[in-house]
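One chain follows as structure tokens, the form predicted on its own.
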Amino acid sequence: MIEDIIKIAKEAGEIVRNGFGKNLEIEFKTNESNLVTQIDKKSEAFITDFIQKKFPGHGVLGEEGASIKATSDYTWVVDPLDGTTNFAHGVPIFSVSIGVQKNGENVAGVIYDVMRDEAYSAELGGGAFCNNKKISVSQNEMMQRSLLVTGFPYDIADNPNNALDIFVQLVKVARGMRRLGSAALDMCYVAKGVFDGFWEVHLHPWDICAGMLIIKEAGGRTTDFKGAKMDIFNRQILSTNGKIHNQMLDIIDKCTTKK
């Protein structure tokens, strides 16, 4: 199934590309700050269309409304657009994501890197990659040889669980911060040793379904802000070499549990 799903990433990819620098419909989801374009909507309905013809009985969940209840074991969680404003902006970096669960566990995952033609992949037990060369997390230990990467919801005027403290906080410690506005390629970079570890609040199962396995087979760590096992429906994640997770719980608890 990996090889479809790589497949079927790049093929989206290529339509977000083709749509790149073009007059595009924006549209407003929650707030001015939660964008859609025409090329979200295009990218999710060739995606779907493929699953249900290569995969029928499989469930859809995606970012644009796709939403079709599975009749087998297997749901797919998809983000056809991953870094939306980025791409609304011309700034070139965003993905095309796609999660394959199998009874609620993660088994597949591919994000694609559209304008780096980066394609990273994971099988549940079969290790990480990025365009077939195998990947694997960083073995920095101290936080303060860390680069650290982060998001902020669309809602962060309203500091959810305390995110601009944690920031705060953590930016103080690291070696370095970076926003790069795509959660996925996040997470992706965290499994290649670019970044030693990532944190977020309010993403969504579609923003993190294909990282989490993706840094699993990469050797890295996933929980929550607690350290508790992670699944796409949590609205904490924090992901790490694994080496730094605990320091970076120690900071995040802080933070969290303080009046």
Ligand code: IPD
Contents of the next structure:
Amino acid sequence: MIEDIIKIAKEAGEIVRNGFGKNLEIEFKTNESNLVTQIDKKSEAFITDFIQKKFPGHGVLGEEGASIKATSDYTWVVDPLDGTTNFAHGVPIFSVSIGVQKNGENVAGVIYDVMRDEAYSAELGGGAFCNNKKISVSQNEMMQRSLLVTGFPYDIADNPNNALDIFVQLVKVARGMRRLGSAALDMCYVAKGVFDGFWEVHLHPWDICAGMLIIKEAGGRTTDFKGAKMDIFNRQILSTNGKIHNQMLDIIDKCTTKK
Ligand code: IPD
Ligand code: CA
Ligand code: CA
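Could the form predicted in complex with D-MYO-inositol-1-phosphate be shown next, to go alongside the form predicted on its own?
What follows is the whole complex; the chain from before opens it.
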């Protein structure tokens, strides 16, 4: 199955690449920060059509409305274009993210970095790869030597879950903090050992389904903000190399439990 997922992610990526820098039909979703273009929709329709033809009975949950109930054990969780704000503004950092769950467990995931032509992939128990080369998380144990990454949800003005307080505290103790604009790619960079940790609030299943498995298979750890196991529907995520996880949890905990 993984070869099929890589193939379809790359083909959807080609649709996205061909649309980059062209005339976009931009619509707003919940507010003027939350965009969708005709390319997001085209990519999702293409992926959904492929799944229905090749894997009839598999369910689909897609960001742009794809919702097919499974009549088998499998459901595909699809972000057809992760990083739409970058895409719409001409920043060449965006991806296609496809995760597959079997009875609610992440069993396969592919994230395709469209402009760098890099396909990150993982199957449960089989390790994590970038263009078929094995990848693993960093070995760094010190917050002061950590490069972290985060993103801001479209409702950041409401500061959900003290997101800005957490940002302020972490940016003070880490070596550096980045904001790439594609949560799926943020997670690939943790899996690859480029970043030591990633956290964000108010993400959706399609943002994290593939990334969670890729990080797990690369030797990393993902929990909610209390250190508990989480599923793709959780609205708080902390993914790290495992070594700085508890240190990040301590800082996050201070921000979320203070008055
Ligand atoms: C967004 C990106 C971004 C994150 C946002 C997401 P989208 O996804 O992953 O990095 O900070 O919270 O919603 O809307 O471009 O698919
Ligand atoms: Ca997304
Ligand atoms: Ca998206």
